[in-house]
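Form predicted alone, single chain, as structure tokens, below.
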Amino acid sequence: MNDDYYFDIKKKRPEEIYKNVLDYFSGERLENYANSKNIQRIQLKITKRAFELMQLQKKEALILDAGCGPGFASFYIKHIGYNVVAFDIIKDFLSYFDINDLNPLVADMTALPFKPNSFDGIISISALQWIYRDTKNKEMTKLFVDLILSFYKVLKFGSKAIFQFYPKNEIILEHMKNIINSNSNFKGGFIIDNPNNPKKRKIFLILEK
């Protein structure tokens, strides 16, 4: 795990100009990022460093997509072979899915509408910032809690929650490592990867249960 957390983005990203990320990803954005082939490429290549990380043994697993979008990483993980759940809260993006081969859900990462211990693995790719992004935010932080013991109870034991997303600072990681060590039994930290290179620097929440 890298704890060299020392970075500060100074421009303002779109979850922090829009409230809610309803309001954001509307109408003529919301298709263009749909059928963006350069937003497709970045997040398939996402998608497999996180299952690079989530070291998955099982042949057949049951993977959740959290925060899916017009379901770039969900169409990978059942191309490689692997059950996949998708679901957002913006039905919109839904949509650009073939229900006969993915039916998604729309649905909310604080309060997860699955059983106990029903999946081998959960992904969120680009979607944790808009949860979490202000460590003085009360609000916030009880979304966040609400996501991390959500996250735990379906989680089968010994698996892994994977989250790439975009925190302005690393003030926001120590927050975040606080919360989940204060309201939770999940083990595990952040990996950095380029951490000098803003351009290329993807930062990933690895939790196991």
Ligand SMILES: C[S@@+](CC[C@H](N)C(=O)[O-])C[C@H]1O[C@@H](n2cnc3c(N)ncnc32)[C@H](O)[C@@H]1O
Contents of the next structure:
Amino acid sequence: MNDDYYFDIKKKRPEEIYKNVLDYFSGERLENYANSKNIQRIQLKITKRAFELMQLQKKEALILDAGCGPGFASFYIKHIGYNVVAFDIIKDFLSYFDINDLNPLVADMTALPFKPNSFDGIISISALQWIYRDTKNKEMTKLFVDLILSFYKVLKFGSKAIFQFYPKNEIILEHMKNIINSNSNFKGGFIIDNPNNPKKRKIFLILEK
Ligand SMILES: C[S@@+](CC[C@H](N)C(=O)[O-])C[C@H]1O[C@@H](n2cnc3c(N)ncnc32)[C@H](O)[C@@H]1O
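Got the form predicted alone; could you also share the form predicted together with the ligand?
What follows is the whole complex; the chain from before opens it.
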């Protein structure tokens, strides 16, 4: 893990204001997110980078899009020729999918409803901060442990999970690293693109089973 960075975001993020993601993404806000070409463009760029970090060697692979929202990442994964399973905790997001042969599921990242060793890769774009953001919150810590165990179970050996997310500071990253190391055999760490540019900074967690 790279330790040569420092960040501490002062501005309150949505997940600090809304305890439950279902209260934040609803009604007009959900519709605006799902229909925004600008957000689609940003999420696509992040997905491409996440895929680069996955370094998938296989030509045929089954990829899980965890916290898929309206499906921006799934669309790209399908487009480049892989099979995708997509899920989100918010049912209303899933009706925006316009990929015919893709049937997204309602599911929770902390309790994945899939068989062990099912996926050649997992991608999760801009969702993890909703699950773990407060190092003092025991319930949140437990959910993050559940997520790690669940992701470990459904990944095939030698496969990777790539998360892009928005942590508030590097203390959270340290806690995450300790939780992952003490609860799983995942290898990996964080990669931070543009660490010194707050507007362009993108944080990825890479976990390999
Ligand atoms: C900012 S959106 C990103 C959606 C999509 N990945 C994208 O790139 O556009 C965050 C998503 O995480 C989902 N999410 C948050 N907590 C979740 C959980 N426990 N299980 C599944 N999805 C969750 C939300 O419902 C929301 O769709």
